[in-house]
Structures are given as C-alpha cells and as structure tokens.
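Below sits a lone chain in structure tokens, taken as the form predicted on its own.
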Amino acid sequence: MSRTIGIDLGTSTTEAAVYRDGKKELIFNPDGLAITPSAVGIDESGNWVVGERARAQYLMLPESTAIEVKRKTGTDEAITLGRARYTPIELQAKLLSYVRAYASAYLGESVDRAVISVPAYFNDMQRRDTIRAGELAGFTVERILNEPTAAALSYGLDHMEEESHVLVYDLGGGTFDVTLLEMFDGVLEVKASGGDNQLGGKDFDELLMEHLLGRFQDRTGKNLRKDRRALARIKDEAEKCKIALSDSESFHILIPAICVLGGVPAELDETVTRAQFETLTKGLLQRTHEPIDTVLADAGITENEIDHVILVGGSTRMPMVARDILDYLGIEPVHAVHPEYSVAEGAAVQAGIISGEIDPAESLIMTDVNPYTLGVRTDDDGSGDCMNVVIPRNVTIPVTRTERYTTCRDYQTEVLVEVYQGESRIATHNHRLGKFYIRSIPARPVGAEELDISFSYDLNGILKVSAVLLSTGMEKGIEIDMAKGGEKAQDLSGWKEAEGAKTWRAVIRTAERLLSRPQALPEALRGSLREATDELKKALIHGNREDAEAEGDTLRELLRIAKGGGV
C-alpha cells in the first residue's frame, strides 16, 4: 500500500503532513515551506499555476486567478479564469494535484492516498465535493475528517493520560468551527460541533478593505470597488496589515499608483491602528458566540466544566480573539497546538491509524458526532413538507434510531421515504440525501397502516435507512455514504418516448375517463386518483423513470380498487 498523508485543505492556505518513524512530520512544498497558498490560476502562456506563484499572480492578473475557492465548495457556481469557466471541484482538484506531486517528491515515494480535513459544519454535499476533488487529483480519499477533531487528535496523541473537557476554537481563513471534546483514558469523544461556514479571516480582511476604500473615496472622490486589479492590491495589503497588527500597534499601508486621477497617478496612503481594526471587526467575533452557546447546550456542558480552550487556525493569532474568549467564557485560551499546522498533523495521525503506522493499542480511541440533523419528509403539519427528525444533530455516532409513521391519506398504496440533512423545519430547505419507496401497501383508511423507519449511522459515515411495513413485514431501504454522497442519478436520456412511458400514458387516459364521471367515485378515492394522475404526469414530463414507475403503480392500484368497487 502506498503512503497515506493528511491534508488540511484550507480557504487561504493548504498544508500536508505524514506520520512516519513514530512521529508527525510536515511535508514541505517546492518553495521549502509547509504552508501553500490555496490559489490556482492560468498564466499568460495558458499554463496552470498553483500555490505561491498563483498567489503572486493574483495581484496582476486577478481575472485569471482564483483564491478562497473553498468558500464555494458544495455549490454549482462557475469560476471564470480568463476565457474558461471551472467548477469549485475542478479548481480544488488542481490544488490537490499540486499537493500530491510535491508530497511524492518530498517523501521519495508514490502518494495516492489521503485523509482530507473539512470544517465540522460542512454538509453532505460539501463533503462529497471535497471527496470528488481528491479523487480527480488522483487520491483515494480514505477519510474525511472534521478540522477541530483533527486538531484534537494532534493534541491528544501527546496527552493520552489527560482527563478533561476541551473546547477547540478553530477560526481559519474562511470558516469557523467550535467543537467540545472529552478526553479520558486514551479516548477522545466528540460531544458536540457547530460553526459558521461563512466566517473567517477573509471576512476580517474585507471589512478592512471596505474601510480603506471608503477613506480613499472620501479623500479623492474615486470609487475603486469595480476595479479588480486595485481590489486585488488592496486585499493583499489588508491581509498584511491584519497579520502585522497581531504584533504591532499600527501599520502603514502605502499602495502607489492605485489609479489615475486627472492624468496623475494616485496613491492609497493610510495608517491603521490595532484599536481601529478591532473596532471595525468586533461584530465578527460576536458572531462566534452563538455557535459556542449551541455546542455547550447540545453537549450539556457549562463553561465552568471546560478545562482547556485550544486555539486553532491562523486567524486566532489576532490578540482580540483570546481576549474575547476570556471575556465571554472566563477561560484563558491557549495555543497548545500549532494554529496553522495542527489540522494537517491530526489528519496525518488519522492516516497513520488507518494505514497501520500507529499501533492501535497505542493510539487514541476516537468517537464523533453527526453535525447536522437527519430526518424524513412528512405531512405532519399538513404542508407535505415537514422535516421530521430521526437523529438530532450532535448525537454521538455510531447510533441507531427508529420512529413510527402512518399513512397520511385514504387508499394510500405506497410511501415515498425521502431522507434529508439540515436544521430547517421545512424539509425541502434542507439537503436531500436519498429516497426509496415502500409499495403494495394494503389500501386502507388514512392512518390505518404503520411503518417503522430506522436510521443507523456508523463511524465510517455510512447512513443506513430502512422502513418496515408492520402489517406485512415488508422492508425496503438504502445505504448512503455520507462522504461519497447519496444515490447516483439515473441516465434518463431518451426515456420519455420509451415503451414504458407510453404504457403509463394509457393508464392516465383510463384514469381521466373515470375522473370525468362526477358520481363514479367516493370523494376520498377520487382525490387519491386525481393526485396520483397529476404526479405521474409530472414524472413523465421531467423524464423521471423511478418516480413515474412508482406513481404509475399507485395509479394502477387505485384503478383496481375502483374497479373492485363496481365503478
């Protein structure tokens, strides 16, 4: 088996590490650095540039360079580089391909297996897209690991005998995570995770940028907000200023020839103090409080029971972060692990456990939680779009939960079980993971038939969902790999005109003839027949084979009932 490495695929920077010869070891890129900017671009010759070269190019060619792509993970948003458009997956893959190449060169052996970290609050789609990017880069992705859990692994391996509650506060370049863990006797148990996927160092930079843009406009009357090259230069200086203010009380920003005014080059010249910066960004730190409160409430832990607050992520170097935590929780946080390296090192520890580099008898036993609520779509509130919870968020995995449901309309002969992940009470506002049907249900009055739906979620991220019809013992279900994503979409090309579709259209015509006779059916059966007919039409219009077959079977069964009743 080839070497397995750990990768911290960050918003601003990316790091890689390996566990070998009994210790964690950072992997250095061709520039001799452990930190690689998460930047990808295409140079003027049409060649790909990645890392430091791409970060430098961003100042002169922002239209051909992409930074902070991680913020777009899990979306279909296209990213334009020059004249071409790319998906976030494709650009993340270019970055990971670069990491794979320099890791192989550094280690002197083939590297094609990885543990990749993600924010704890990433949903299924974001995790799946990270896996796809890794696979496109040539990796077999052995595990997707939550970033705070990775940092805790890095810490815990050196504190095996410790018994404590540890709050990992992870403020990175683009995301914020907070995780509460309990450590005892070599066990690392995640109690609860939360966070904000749209809060990180990038947001501090942008507030400072807006301050500088406003000052320049007040002084000159010139608005630079649509000048991409000017914005790239100001962003670079804003980031340098933010970093410098962690050690200095003020920082002088001077950008010559930022634009031309009246035929004369104009400069941006501003001095920013630490006090000014902290006042500008105070609201961002206040946004960390709600996730902290949620995690403590979900874990059933008070701030008085926390033994350590560990700071992770480069943005925690800002002095205001530690002060805010002290003021809010009454606990002095510590940099017990390296803020930039600990996540990659923890991913390497997990890689070492998976590959056998670390003796299981000497490693940590780790448990985790599901970060999002899991449930099914029901008609509990009469809308047909209610999220009914089966496994709440922050339940320790592995876990199995079962809920009992009934049919929701008269003469119902099938149930569509749709599995969702998310916190909204409206099911379709969440992320659908998969679906399946229970068919051939005896046609009885509403509520007469009962089903037990079970969710079983294991440590490998596999969610098994099954439904049992109590009256007959019939059972159906699906298995969803929460890392790999849900069921694959079927190839429906050309099916609309297939023989099966024509057959269902004949069934529709039969139903419509029956519905045209006002007194032919009991009102309840008429309503069910009309609904099934409409749903079958929708499925045929969209070319959805699975839904059409399900709705067609339902319509046939209802027609059989109507015929049996002498209609």
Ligand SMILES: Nc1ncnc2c1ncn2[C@@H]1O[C@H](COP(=O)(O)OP(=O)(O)OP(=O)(O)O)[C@@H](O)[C@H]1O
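Residue numbers count along the first chain shown, from 1. Rigid core: the largest C-alpha set superposing within 1.5 Å between the two forms. What you are looking at is a predicted structure, and each value in this text was computed from that prediction instead of being measured. First, how it differs from the form predicted together with this ligand.
- Positional change of residue 511 between these two forms reaches 2 Å or more at the C-alpha, relative to the superposed core.
- Residue displacement note: residue 251 has its CA displaced by under 2 Å between these two forms (rigid core superposed).
- Residue 534 is among the residues whose C-alpha shifts by 2 Å or more between these two forms once the rigid core is aligned.
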The other form holds:
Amino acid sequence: MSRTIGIDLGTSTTEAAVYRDGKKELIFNPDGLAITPSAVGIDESGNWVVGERARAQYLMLPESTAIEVKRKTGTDEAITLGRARYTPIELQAKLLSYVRAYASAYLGESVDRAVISVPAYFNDMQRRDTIRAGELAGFTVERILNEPTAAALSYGLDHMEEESHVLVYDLGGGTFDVTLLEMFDGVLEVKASGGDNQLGGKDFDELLMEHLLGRFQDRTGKNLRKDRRALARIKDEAEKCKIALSDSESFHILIPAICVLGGVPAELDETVTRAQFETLTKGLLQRTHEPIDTVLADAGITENEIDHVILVGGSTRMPMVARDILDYLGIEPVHAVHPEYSVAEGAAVQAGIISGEIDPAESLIMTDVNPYTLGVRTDDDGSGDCMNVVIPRNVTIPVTRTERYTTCRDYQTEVLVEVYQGESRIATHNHRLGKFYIRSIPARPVGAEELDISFSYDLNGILKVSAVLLSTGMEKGIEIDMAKGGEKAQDLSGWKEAEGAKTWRAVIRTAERLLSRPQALPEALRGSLREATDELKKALIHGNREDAEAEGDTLRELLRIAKGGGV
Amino acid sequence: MTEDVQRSYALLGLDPGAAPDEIKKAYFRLVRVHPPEKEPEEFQEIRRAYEMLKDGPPVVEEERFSAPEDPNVLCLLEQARRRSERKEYRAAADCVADALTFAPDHPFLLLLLARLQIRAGNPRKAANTAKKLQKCAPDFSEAYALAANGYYASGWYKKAFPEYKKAYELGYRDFDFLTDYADAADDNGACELAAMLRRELLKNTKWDQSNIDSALYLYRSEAEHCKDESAVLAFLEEYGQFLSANRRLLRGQSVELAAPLMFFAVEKPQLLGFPSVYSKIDTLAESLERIVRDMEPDFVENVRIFMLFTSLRMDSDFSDSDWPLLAQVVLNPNEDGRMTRYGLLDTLLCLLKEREQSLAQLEAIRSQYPFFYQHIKEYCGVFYRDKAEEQFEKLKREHARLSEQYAGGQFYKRYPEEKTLPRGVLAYSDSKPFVRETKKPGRNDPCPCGSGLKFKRCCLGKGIYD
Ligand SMILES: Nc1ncnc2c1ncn2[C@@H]1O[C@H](COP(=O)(O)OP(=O)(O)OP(=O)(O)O)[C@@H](O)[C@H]1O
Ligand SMILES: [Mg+2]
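Same protein, different form: I have the form predicted on its own, so give me the form predicted together with this ligand.
All chains and molecules follow, beginning with the one already shown.
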C-alpha cells in the first residue's frame, strides 16, 4: 500500500504533512516551503500555474488567476480564467494535483491516498465536492476530517497525558470553526463542533479594501471598484497591511501608479492605524460569538469548565482575536505551536491511524461528532412539514437511533419517509437527502399503525435509514452516502428493458420531451416532474409494480398540470 | 433500577451506583479497547451505556412502600414492568389492577397503579386510585399530588385545587407539579397564590435543556398578571435578564420567546401605550435578536413592527394622529409598489396639512420611537425643509395622478378643496385638455399646457389651441 498523506486544503494556503517513522512531518514544496498559496491560474502562454507562481501572477493577471476557490466549493458557480470557465471542483483538483506531485517528489514514492480536512461546518455538498476534487487529482480520499478535529489531534498527540476540556478556535482565511473537546486518558472526544463557513481573514481584507477604496474616491473622485487589476493590487496591500498591523501600531500603504488621473499616474497613499483597523472590523469578530455559544450549549459545558482555548489559523495572529476571546469567555487563549500547520499535521495523524502507521493501542484515539441534525419529515403540527429529529447534531458517531412514528390519517395505507439534514424546524427548509415509501400498510384508524425508523450514521458519513412496520414486520430502507452527496445516484438508463416498461413508455417520453425544453415549464413543476420520472424509472428497474403504479399516477397528474390543466 | 441501567453498569465493568468519575474512567478505558475506527458496533454499545450513566446514576426513587410478597402479585408486577418498558401503560395498569385483587388496598400497588393510570391517559381512574391511597397513607404527599393531577387532567378544576394545596403543604415540590398548581390556582381565582408559586419557580430553578420550555411558559403566564405600566416595566426588565442569561439554552426557539410581548399586544394593548414601555421592548428586541439571529431573520423585525403599531396606536400622543397609519404604510408595504406610494403620499399630505403639530410629533417620535424614526426619516425631510411649500406642491401633483388609479385615502376626504386645485400638466379630474381663452401662443412662447417646453416643440400642430 502506498503512503497516505494529510492535506489542509485552505482558503488562502494549503499544507501537506505525513506521519512516518513515528512522527509528524511537514511536506515541502519545490520552493522549499511548507505553505503553498491556494492559487491557480493560466499564464500568458496558456500553461497552468499553481501555488506561489499563481499568487504572484494574480497581481498582474487577476482575470486569469483564481484565489480563495474554497469559498465557492459546493456551488455550481463557474470561475472564468482567461476565456475558459471552470468549476470550483476542477480548480481545487488542480491545486491538489500540484500537492500530489510535490508530495510524491518529496517522499520519493507515489502518493495516491489522502486524508483531506474541511471546516467542521462544511455541509454535505461541500464535503462531496472536496472528495470529487481529490479524486480528480488522482487521490483515493480515505477520510474527510473536520479541521478543528485535526488541529486537536495534532495538539492531543503532544499532550497525551492531559485531562482537560479544550476549545479549538480556528480562524483561517475563509472559514471560522470552533470545536470543544475533552481529553482524557489518551482519548480525545470531540463534544461539539460549529462555525461559520463564510467568515475568515479574507473578510478582514475586504473591509480594509473597501475603506481604502472609499478614501481614494473621496480624495480623487475616482471609483476603482471596477478595475480588476487595481483591485488585485489593493487587496494584496490590504492583506499586507493587516498582517503588519498584527505586530505594529500603524502601517503606511503606498501603491504607485494605481490608475491614471488626468493623464498622470496617481498613487494610493494611506496610513492605517491598528485602532482604525480594529474599529473597522469589530463586527466580524462579533460573528464568532454565536457559534461559540452553540458549541458550548451542545457540549453541555460552561465557560468555567474550559481549561484551554487553542488558537489555530493565520487570522488568530491578530491581537484583537485573543482580546475578544478573553472578553467573551474570560479565558486567556494560547496559540497552537504552529497555527498554520496544525491542521495538516492532524490530518497526517489521522492518515497514520487509518493506514496503521500509528498503533491505536498506544496512541491517541479520537471520537468525532456529526455536525448536522438529521431527521424525517412529519406532520406533528398539521403543516405536514415538521423536521422530526432522529439524530441531533453533535452526537458522538458512529451512532444508531430509532424513533417510533404512527400513521397520521385514518385508513392510511402508505407512508413516505423523507430524510432531511439541517437545523430548521421546517423540514423543507433543510436539505433533503433521500426518500422512500412504505406501502401496503393495513388500513386502520389514525395512530393504530406504528413504524420504527432507524438511522445509523457511521464514521465515513454514511447514513443508513430503515423503517419497520410493527404490525407486519415489513422492512424497507435506503443507504445515503453523505460523503458522496445524498442518495446514491443510480443509472436509470435500463428502464426500457424492464418488465412493464411498455405501459409507461408514452408517459415517460412525454415527460422527457417537456423536460428537454427549458422554457416549457415553471421551475417548481420542473423539479417535481423530473423527480417523478426518475422515481418511476427506478420502480420499473426494481420490478416494483406497486411503486411504479403510484409514481406513474403522480407523473400523469403532473403532466396534466404541465399541459395547462391547471392545478 | 431497570434492566437497561443494570446492563449499562455491567457493560462498563462497574458495580451499580459507581461514582461519576469511575464511570468516565471506565468508558474512556473501554474506548481504547474498542476504538470506533476498528470496532464500531462495540463502540456504540459502550457509548450508549456511557450516555445512560454519565450524568450520574439515574435517580433511584426512594420507595416508601415495599411490594407485597405474594407470588401471584410478583408475577403480575413483572408483567407490568415489561409492559411499561414498552410504553404500554394501559396494559401495565391492568396487570397492577389484577394484582390488587390478591392484595386489596395495598399502598405499593395503589401508588404504582395511579402513576400508570396517569401515564396511560386515564386521569379519572388515577384520581380515584390516589384517593384510596390517601386513606391508607394520609401523610403521603404524592397521593395528593396524583389526585390533583388526575382531577385536573379530567377537567375537574374545583376538585383538584384542594388536593394541590394539601400536597404542597405536605412538602411536595416537583417542578411539573408546581407549574400545574400555579395554573390551577389561576383557574380558581387565586391569582396571588399563582403568582407566588411562579415567582418561587422562576427564582429557584436552574434551567437546562429539559425545563427551559417551562420557563418560557411561566413567563408567559407571569405576563398575564401585569396590571399597570410599572408592573409591565418590571416584568420586561426581568424577562430581558432571563433571555440574556439563558441565550444559549434558548437558541432554536423563536415564537415562544416573543409570546409575552404578543400577549400584551393582543390582550392588553393599553399597557403598551407608554414610551417608557416601548423603549424597554426595544431593548428586549435586541436580546431576542441575539438569540434568534439568522435562524428566522425576519422574525424579530416582524415582532418589533407589530409592537410598534400597537404602541403608537395606544400612545395618547399619537393615537388620534395619522402617524400610526404612516407606520402601517411604511413598515407593512403593499406588494403593489405604486399603491404603497399612494398610501404614503396620502398620509404624508394629511400630516403636512397640519405641519406645526406634525413637526412636534415627529420630534417626539425621533426621541421616543427611534426604530420607527429610522424607517420614516427618508420621507420626513419635507417637514423640515425651507422649501416645504414647493415640495408640498410636488407631492400633491404625484398624489393627484395616483388618485386616479387608487381609491380610498383621507386627504381629499378631509380637505375637499384640494381636489379642485389645478395640478399643472394635466387637470387630474377630467382628461380634457385646456381650451385656449387668450390669444393663440407664438411658436417660441412657452406652451400653454404647462410642460415648460416651447410651443413649437409641444402642442403646436395638435389642433388644440387653434
Ligand atoms: N500575522 C497575521 N496577522 C493577521 N492575519 C494573518 C497573519 N498571518 C496570516 N494571516 C491571515 O490568515 C489567513 C490564512 O490563514 P490560514 O492559512 O490558517 O487559512 P486557510 O487554512 O488557508 O483558510 P481556511 O482554514 O479558512 O480554509 C489569511 O487571511 C491571512 O491574511
Ligand atoms: Mg485552515
């Protein structure tokens, strides 16, 4: 088996590490550095550039360079480089290929397995896209690991004997994560994780940038907000200024020839004091409070019981961060040994545990939690849209939970089990992971039939849902691979050969023809129609006559509406 | 101790009743032996056991009575226990009732039966059983609490009340019991007592995940006892403190948090007609905001708006004015933007007609209802401007145009003379253009239609002024 490495695929910077010969070891890139800027671009001759070179190029060619792609992970937003458009997955994959190449060179052996860390608060889509990027880069992704858990692992390995509650506070380039863990007897138990996946150093840069742009406009009347190249340079300076202000009280920004005014080059010349910067960005730090509160509440721990607050991530170098934590929690935080590396090191530790490099009997053991609430949709309040929780968030995994439900109408003979992930009490505001029907329920008065629904959530993020009808013992279920993005996508092309396909061929054709014309349908109807069509095909492929019958009827009804039959 | 708990101790290799830190040690030691990575099944077993025991061993009720020795009874009790573990309380109660035939009026069985009957949703029977229990154990407080609970749940509030009293006197202090007792006191007109009980509960309880909902319920009930401005102020102050102290526990709630406020607004709006009360509510809304935040982003805003309407309508300084109406239009805009605009103009014009008075009121709003002021300040410049007259005319013209499309409005109703004034470009009342009375205008004269253009560029050639 080849070696497994740990990768911290950050918003601003990416690091890789490995566990070998009994210790954590950083992997250096061809520039001899352990930190690689998370930048990808295409140079003037059309070649890909990654890392430091891409970052340097960003100043000159911002339109063909991408930075902070991680912020867009999990969306379909296209990123334009030069003339071509790329998905976030493709660009993350470029970055990971680069890591894979330099790691192979550094370790002198081919590297094709990885543990990749993501913010704890990344949702299912964002995790899936990270895995896809890894696979595109040629990795087998052994595990998606939560960043603060990784940081804690790295910390824990050095403090095996400790008994304490530790709050890991990770403010990086693009995301904020907070995790509470308990160390006891060499076991590291994650008690709760939370965060804000849209808050990081980048936001501090942007506020400062906006301030500089405003000042420049006040002084010269020129608005630079549309000038990509000027923006790239100001952003770069803004970040430099921010970093400098972590050590000194004021910083002088001077960007010569930022634009041309009245035929002569104008410069941006501005001095920013730390006090100014802190006032400007105070609001951002306040946004960290809510996730902290949630995590403490979920862990059932009060401020007084926390022993250490560990700071991870480059942005925690801003002195205001430690001050804010002291204010808010009354605890003086300490920096991790290497705030920028500890996540990658932790991922390497996890890789070592998985590959067997680290002997579990002698080393650290870790238990993690599921970051999101999982449940089914029920009709508790008559709205038909309640999120009924089966596994609450921040429960130690692996975990199995069973809840009992009853029918909600007299003589009800079927139940639709819909599985949702998310924190809203309204089911459809959450993310639907999958659904299935229980049919042939004996027709009895409301509440007389009972159903046990079980959720099993394992370490790899795979959720198995099953339902048993108590009166007949009938059982049905699905497997949802959350790490791979909800319901397993199924190849539905075989439906034509299935038994009974003839009956439904015309209906399916009509539906597909309608679906192929983009303007033919309102969006809502479109979704339902596509879903019903897929469900019908699935039922046909599985040879389930009853399901096919029901789905076919639904589809017919939808078609009637679509053809203007009204609702 | 149930089998589950016993099994959990055994699984962790502990004797029943082991101390919390022993439980923790045992768990963490076993996690090493069965790490989740390698043995997920075993790990889950251990974890389940740990979660069952980690907050200290389950409280084993100190039982006052011991079970009869009769083997028939024991057999039936075993069945009852199994049934109730499966939550089949009715069947379990039947077993105990059977057991009573072997040991009539045995207090152990009566107590068990009454508890099961409550669980099974059979409160009347439970009350009867509890009454029997009182006969054989007259100083046993739970016997009265169960009777009270049974009567209350069957709707016999009068009968329940003395039972509650007696149980309380005998020292029964269960949390649910006390909340119910307070409700019962309310129902029986003993408001003072109810308030006292709730105070006691609110003061003495340590809130956690399991009882925080009741806290909200208690506050909601407290609100009903507020009779005047100072009582409301005191209530809001205390409620605000409760909200900020427990914001972590309260996260996830929304409607429930605003319930006391909504109660005031709907049931006792007259209590809100004081700027002092309103300003407290505004502060409270900020605490609410901290709890609810992005979960339901509009929720707090909507509550604030609703409270504002009520306060303005009830505040004697504003109740007769058009300001509440303006709030309605601005904060609750119609989907049709032009319609909203019309409403806005209509109200503004009415206010402008009484400019002196309105200006004074606007100043009061600025200091007492800052939230409202923030929303309307963009429209209120016209009250202050030196060129108010000119502005006024402009607004009137716009209003006149819109009034052709939208019915309703107070302005013309109150000031009918306004309706006949010419409005420039076109007379609003009929669409017939002006007829020339003077001499025909010259090509370069301003056009008589009032457009401001030269005649040759405007109406010349349309045959109007020939
Ligand atoms: N001395 C410093 N003072 C202030 N900010 C700093 C300092 N050093 C680095 N940063 C900021 O830290 C951020 C990068 O931190 P880090 O490398 O931990 O983030 P990341 O892992 O790339 O992002 P994420 O974890 O959010 O995906 C950048 O925004 C950078 O500007
Ligand atoms: Mg990071």
